[in-house]
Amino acid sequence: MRLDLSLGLILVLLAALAPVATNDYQLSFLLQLLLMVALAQSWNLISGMTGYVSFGHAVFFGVGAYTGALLLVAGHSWWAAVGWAALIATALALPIGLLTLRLHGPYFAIAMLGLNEVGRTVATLWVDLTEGGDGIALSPALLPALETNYYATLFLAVLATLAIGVVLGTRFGLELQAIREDEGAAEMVGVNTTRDKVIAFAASAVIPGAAGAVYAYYTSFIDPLSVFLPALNIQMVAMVLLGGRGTLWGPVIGVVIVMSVRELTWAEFPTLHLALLGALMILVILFLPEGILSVLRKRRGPGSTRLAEECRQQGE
C-alpha cells in the first residue's frame, strides 16, 4: 500500500509539472493518455471488478460530451457543465444498470453494445437538440486553455485511480470480486449481488460523463460518430485486459503501452493501430489472461518472499 501511494504521488507530481516542460503537441498527447486512464479505470470498476464485460461504456462518454457542449453553449460555466455531465451520465446509468445487469455473459455485452448504438442514433436523429450529423462546434471564446483541460483530465485520472484503490481495500470490493469469480456462490454467502452491481455500474459512469465534457472542450467539436465510438469501447477493454483487470495499476500500464504504440504508428499508418489493437487483444486473451501485472507480480513474488524470510530470521 505504501509503495502504491508513493508511486502514485510521484506520478501525479510529474504529471502536474508537464505543462512547464512540454510543448502543446506533447501536452495534448499526455492529455489523451490521461483521458484514457480515466476511462479505463472507470471500465475497470464494473467490468474488471465484477466480470460483466461492457462493450457500451462509451455511451456515458457520449452523453457527457453532448451535455457539456450544450450547457456551455447555453451560457453555463465550464465547471458547472462538467459537473452536470457527470451527474446526468450517472443518473442514466442507474435505470440501465437495473435492466441490463440481470443479463449474464455475452447477453450483457451485446445489450451494452446495442445501447451504444442507441445513443449514437438518438444523437443523430434529435436534430433540434444535437444538430444531428452536423455536430456541435464550440466557439473558441467559450473554451478553456489547453492547460485547464489538461489539469481537469489529470484530476479525473487521479480520481478514477483513487476510486479503484479505495474499492479494492473495502468489503464492497471483495464482494465485487466474489461476483466475478462465482456470482452464485457470492449470493449463497449473503452478498447482495444486484445492489453491488448496480452501485458499481452507476459509479463507473461518473468519470466517463465528466471526461466526455472535457473532451468536447478539448476538441471544440463533437458529432455522434466521434463520441459514441465503438472503437473507444474496444480500447478500454484492451487496455484493462492488457495491464490486468481488477487491479490498481493494470489499466495504467495498459494505457501507456497502447497509447505509445498508437502514437508511434498512426502518423505513417493511420489505421494500423486498430489492427494492432485487435491482434493485441487476441494475444492477451490467449497467453496473458490475467494481464502483464500478473506476470510482474509472479516474477517479483519469489524475491519478495525470500527477502521477507531473511528479515524474519535476522529479527529472531
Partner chain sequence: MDLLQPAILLQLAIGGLLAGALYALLASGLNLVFGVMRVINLAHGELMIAGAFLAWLLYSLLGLHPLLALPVAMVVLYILGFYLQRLLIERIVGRDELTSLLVTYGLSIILMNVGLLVFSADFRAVPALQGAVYLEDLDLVLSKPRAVAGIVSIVLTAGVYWFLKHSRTGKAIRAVSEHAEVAMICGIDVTRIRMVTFGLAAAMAGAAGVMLTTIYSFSPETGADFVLKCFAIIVIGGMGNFVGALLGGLLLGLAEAFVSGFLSTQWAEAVAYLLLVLVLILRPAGLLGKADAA
Given for the second form:
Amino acid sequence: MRLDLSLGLILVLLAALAPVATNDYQLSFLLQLLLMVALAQSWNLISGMTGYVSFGHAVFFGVGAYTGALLLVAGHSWWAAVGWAALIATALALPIGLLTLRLHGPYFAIAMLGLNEVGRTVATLWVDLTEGGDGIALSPALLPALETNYYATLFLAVLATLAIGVVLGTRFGLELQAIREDEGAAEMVGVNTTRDKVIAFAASAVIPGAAGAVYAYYTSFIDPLSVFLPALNIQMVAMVLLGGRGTLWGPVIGVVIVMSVRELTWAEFPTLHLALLGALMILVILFLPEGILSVLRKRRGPGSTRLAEECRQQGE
Amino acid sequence: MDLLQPAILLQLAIGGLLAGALYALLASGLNLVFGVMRVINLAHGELMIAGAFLAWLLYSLLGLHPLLALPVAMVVLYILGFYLQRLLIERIVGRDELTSLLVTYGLSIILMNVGLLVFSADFRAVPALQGAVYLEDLDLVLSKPRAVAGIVSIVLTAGVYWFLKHSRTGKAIRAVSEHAEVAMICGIDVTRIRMVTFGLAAAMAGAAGVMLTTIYSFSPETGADFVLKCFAIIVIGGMGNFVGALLGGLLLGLAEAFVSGFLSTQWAEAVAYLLLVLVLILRPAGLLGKADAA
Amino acid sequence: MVDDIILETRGLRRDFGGVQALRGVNLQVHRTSITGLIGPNGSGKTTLFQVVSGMDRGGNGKVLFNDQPILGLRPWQIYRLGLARTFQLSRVFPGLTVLQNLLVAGRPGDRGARKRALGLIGRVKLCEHVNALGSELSYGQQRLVEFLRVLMCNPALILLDEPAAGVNPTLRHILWELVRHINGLGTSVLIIEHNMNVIADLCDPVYVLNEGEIIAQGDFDTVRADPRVLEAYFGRTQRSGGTTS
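Having seen the form predicted on its own, could you now give me the structure of the form predicted together with its partner chain?
Then the entire complex follows, led off by the chain already shown.
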C-alpha cells in the first residue's frame, strides 16, 4: 500500500513536470498515453473488477466528446463542459447498466458489443444536433492550450487510478471481486450484486465521458467515426487484460505495452497494430490469464507471517 | 407512392425473406459451433468476409463466376476452420464463456486487421449476377442476385440440416452437442468431431460470404456488423438450436426489410441490435437459463 | 410453541416444466436444533435449499423465517436476515484470499469483522493459509472456508448441504466439532447428510424427503424404523453403518 502510494506519487510528479522538458510532439504522445490510462482504469473498474466485459465502452467516450464540443460551441467554459460531459455519460450509463447488467456475463458482453455502433449511428443521423457525418470543428479561439489539455488528462488518469486503488482497499472492491469469482455465491453471502454492478458501471462511465470532452479539445475536430471509435474498445480490453484485470498497476503496464506496439507500427501499418494486439490478447488469455503483472508479483506479501500470527492469537 | 399497397408489402416481404435466408445460413453455423462446444465465436463474421474476398479474388483475377467460386470457398474455409479449431479453439473448449468470447474477439481483431492490411478498407462487390426479373402475375420485381443468393442459402442450410439429421458424421455431431461425455464413451472421437464442426461452420460462413459479394458491397470491417446480426438471430431462435437460427434469420430479414422500406436503411441496421437487446432483457437469464439450475 | 420455530415451510412446491421437484413440503426447524434432512438422490433436498435460500426463485407456497415470509426475497436479503447456506460443491471464491473470503461475507460496517474472521480461521487451524488464495486450498479446506464464511454474519440458521462430502477424516472431525460449537452458541442448523452415523449422532429431529414429499419425521430411530423410509431407500444406496463419521 505504501509502496503503491510512493510509486504513484513519483509517476505523477514526473508527469506533472513533463511539459517543461518536452516538445509539443512528445507532450502529445504523453497526453495520449495518460488518456489511455484514464480509459483503461475506468474499464478496469467495471470489467476488470466484476468480470462483466464491456465491449462497448467507447460509447461513453463518444458521448462525452460530443457533449464537450457542443457545450463549448454554445459558450460554456471548457471545464464546465468537461463536467457536463462526465455527468451526461454517467446519466446515460445508469439506465443502460440497469437494463443490461441483469444479463449473465457472456450475454452482457454480447449486448454491449453493438452499443458503440448505436452511438455512432445516432451521432450520424441526428444531424440537427451533431452536424452528422460532417463532424464538428472547434474554433482555435475557444480551445484550451495543449498544456491545459495535458494537465486535465493527467488529472483524469490520476483520478481513475486512485479510484481503483481506493476501491481495491474497501469492502465494495471485495464485493466486486466476489461477483467476478462467483456471482451466485457472492449473492449468497449477502452481496447486493445488482446494486454493486450498476454503481460500478455508472462510475466507470464518468471518466470516459470527461476524457471524451478533453480529447475533443485536444484534436479540435470530432466526427462520429473518430470518437465512437471501435479501435478504442479493442484497446481498452487489450490494455487491461494484458496488464492484469482487477489490479492497480496492471492497466498502466497494459497501456505502456499497447502504446509501444502502436508507436512501433503506427506510421506504416496502423492496422497491424490492432492485429498484434489481438494476437497478444489471445496469448495472454491462454497462457497468463491473470495478465503480465501476475508474473512479477509475489503472491504472499511480507505481511503474511504477521497475519498468521495474529490469527493464531485470535484462535486461542 | 403509397407504401401500404399489397404489391409493395409483398415486395418487401420477399426481399426480406431472401436476405433472411443469407442471415440464416450464417447464423446456423455460429449456432452449430455454440451447440457443440459452448464457444461463442465472435470471429464468425470475419470468416464470412474471408469467403467474400476469396470470391472477389477469383472473380477479379480469373473471372470465375461466384457460383463456381462457391465450392472453392467452402472447401478452403472448411480447411481453415478445421485447423483453427485444432490450433486455437480446442484450447478454450470447456473454459468459461467469457474466455471463449475474449479469445475469439482477439481472433476477429486479427482477421479483420490483416484483411485491412491486405485489401484496405475500400468497399468491393462482384458484379456477376445483375438485373431483375419482373413477375407479371404477381406484379413483383425480383432482383436476380438477391433471388439467387437467397435460394442458394436456403438450399445450403437445408443441406446441412439434412446432413446433421441423416449422415453418420452428422449424427455424431448431434450426439456431441447433446452429451459430449456420453458421446466420448460411445467411441466417438470428440476432438475430431469438434474440428469437423468448426470446419463446417466456417464453410457455411464462407458460402454466405460468397453470396454476399453479389448483393452487397463489403470491406474487411463488414463482418462485425454481420456477427451482431447473427447474435440477434440465435438469441431470438434459441442458442444451440439449428432450426431456431433459420427462423430467427428469416424474421430478422423481414424486420429489416420493413424498417428500411418505411423508415430508412440506416435505421434498419439498428433493428438487429434493438431486437437482440430486447430479447436478452425480456429473458434476462438468456435462453440458457436452464443451465443455471444445476 | 410457534415462537420456538425458526424456519417453517408450508406446502412448498417447485415445478421444473412438469417435473415436480417439491410437492408441498411441510417442514419445521426448531430454534437451536440440529435438524437432519435425508432422502435418496434426486428426492429434492438440494432444490429445497435452493428455494429456501432464494437462489431458486421459482417456488410456490410459504416459507417463514422467524415468522417472516421470505419467499421471493433475494438471496442477499435472506442472508442478511440471518439465514445462511453452503453449497453441495465448494464455491469458495478462488481468486480471493482466505481472509478476504470471510471478510466479504461479514455484515457491512461491522468493525469487528476482521477480528472475527481471524478468530474463526484460527479455530479451524488454517492460520498459515490465511493469505492463501481460495484456489490454492485443498478441497476439504475449501469446504471449511466456505462454512466459516457464512458464520461471519452470525446467522440464526444455517443450511448445510453435505458439508463433509469429499473432506478427509481430520478436517471432517474439525467440521463436525464446529457444527456442535456454533449450535451450542445458539445457531440452528438444517443439514443434508448421507452418512447415517452422523445423522444419528448429531440430528434431532430428522426429516425424510422422497420424490419431493416429506415421508417421515421424528428422531432418528423412529425414522429408521418407518416402513415408508425403508421402501424409499430400498434398492438404492443404503449407507447406514459401515462408513466412519
